[in-house]
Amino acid sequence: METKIPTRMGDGSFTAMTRGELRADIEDATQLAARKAKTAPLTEDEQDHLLDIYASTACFTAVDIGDQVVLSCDGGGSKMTGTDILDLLESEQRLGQDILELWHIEYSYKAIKTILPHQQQTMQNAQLLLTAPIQYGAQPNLAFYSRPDGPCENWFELLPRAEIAAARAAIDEAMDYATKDFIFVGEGMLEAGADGMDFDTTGGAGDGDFFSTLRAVKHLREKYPTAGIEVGMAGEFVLGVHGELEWDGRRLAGLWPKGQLEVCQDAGVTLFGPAVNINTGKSCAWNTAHSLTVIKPCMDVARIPVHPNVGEGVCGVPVNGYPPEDAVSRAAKAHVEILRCDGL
């Protein structure tokens, strides 16, 4: 009788499978992964190294002395204290987080513009305090343009209502007001010592969300030619919400994560975070086997750092509130040696 193991649910919970459970979880998690994104399942090799990293019965996991990678971030700190310096200080020298981000807990660009030149103020001080490099980072969040928070119509009640041409021209409104708003804080943040910007949980309210981002990073790149622009995805394909946005071509809705970095490196991105969301009543070895899968193709076309989003809910990481050291270390093990990504 084979030895029960303990393990992970995707939604933290503990659990125990056999050796052979767990290796038909990662079959089973490539198989429908490759087929919904339409990409190679992980080889033979690939699946057994996966399955050794979990099927340990360690605590905590890690790689190999020298195979450490950048540690970026969106957010960072304590939750509560986004703009706290000190925070970023816990970050730098005791966390050891390489790329810091400053942010707010009012966590999109529409509520930070009020704000600005507070925010300003606070990236100056940290600036003179801080030695890694620091970036600023809010949520694109579009669905905030639209009533009752914003000025447009609300598409996702027009959609209901089969009102799709209503529906379309209120997303294109809220992107034009979505983008100015994106570049107004993304210059004023720049103009004040920030190293670079971030675009976190891009693409959550669907292919306008995307489109926005996608807009006002070409403007940024332009206008700053060595600031640094990350791009963090909200899932692992983008929703067609508007349908018919174009991206030099390129249809969004729908794009898998080698897509949205195809697009996002031709806007002018310097830094991919693709999120593989996670299926909570499936195991973590399915969950990370299935992020594995549909994250690979990128590495064969990035010409910039892809750093998975390896964090709660996502990537093959719990949804906790405070993900367990044994999920998130096995997820973070497995992104870097089976990907060779660039960072986490």
Contents of the next structure:
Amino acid sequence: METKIPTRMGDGSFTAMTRGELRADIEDATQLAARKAKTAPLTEDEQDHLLDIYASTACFTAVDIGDQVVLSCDGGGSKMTGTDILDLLESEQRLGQDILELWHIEYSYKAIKTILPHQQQTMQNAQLLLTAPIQYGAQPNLAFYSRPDGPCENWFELLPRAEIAAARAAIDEAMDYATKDFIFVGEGMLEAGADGMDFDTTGGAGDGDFFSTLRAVKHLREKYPTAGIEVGMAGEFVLGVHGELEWDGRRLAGLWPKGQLEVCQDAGVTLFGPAVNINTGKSCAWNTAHSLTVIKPCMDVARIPVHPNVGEGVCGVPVNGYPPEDAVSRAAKAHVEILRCDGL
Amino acid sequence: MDVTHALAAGMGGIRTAGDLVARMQMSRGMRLTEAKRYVAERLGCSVGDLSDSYAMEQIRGEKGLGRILDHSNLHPGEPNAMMAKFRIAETLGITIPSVEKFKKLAGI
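Return one more block: the form predicted together with its partner chain, after the form predicted alone shown previously.
In what comes next, the whole complex appears, and the chain from above leads the way.
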């Protein structure tokens, strides 16, 4: 009888599985992901490697010496909410973060627009006190431009009524407002000395969210040729809320990470962060195998660094306010060693 | 979670050469292998040294690239923060926006 190994579910809770059960989960996940994303499953060697990572009883794991990668982050490092520069100093001096991020709790470009001078002053002050690169981050959050929060018709109310043309017109109008805000904040923060901009959770409101971000990226890239521009995605699949939006002739709706990366790097992005959402009813081994399979095609076509989002609830990290260290470290090791990604 | 990632897979920021490799990813879009090779060449060290806190503490100190400061490891009179970024820009052959802004606003 096989020994049960303590492991985690996608919600972070403990469970116990045999090595055989873990292997079955990995095989199931990679086959399913390959079918959905129309790509190849993980190779036998990759599945064996992943199994070794998850069949360990160690409370912590790590990549091999010398294989460390660059860490970028969304929403700061230590996340001491409201402390701005202290948070950044702590992240640099104590956590050893490679890329720092200044952020505000109103983590949305639409909201940041109204407090831009405050954020610019904080960035200027932070840059005097820190050595590591500091980017500025917020989310596109296109839905904030629809009523009752914004000026445009609410397409999520129009669509169920089959008012497709009106919904698309509302999204088009919202995208114009959004891109202007992203550019306004982006230019403002880069002029204040930011080393880069982070568009975090891009595509959260679907293809319109993604399109309005790509337009802003293109503008910022042309104006600031050496600025860092990170686009982190909201999920593995771009939802076709509008459905007809294209970037250089390529339909955005339905793009998987490889396609997302290709349009991002064409638009001028310098760091791409794919995200693969967690299935809480499956094991972390299942979820990581799913994530690796979906992201792996990126690595062959990437001209820019790829930093998979191993944050809470994505890419094998459980949906939990305090993701357990054993699960987080396994997800990190698996993505670095199997994908050979450029960062996390 | 951030601590976990830093220990499990992170280069180590200014404790090592993580910030320097990151700057090449951000400013030139270099992928990891290329960025590590570039930084190692500019520093005159091996790629392996870049994530070794023992080696990088010496190299950063010698080149004035900024080091971690704590109560038992202080370096008064040595460049840190903005001063170190002037040297990082020169060492890596890149433009750092905050350095350029500092020069402009200070009238340098």
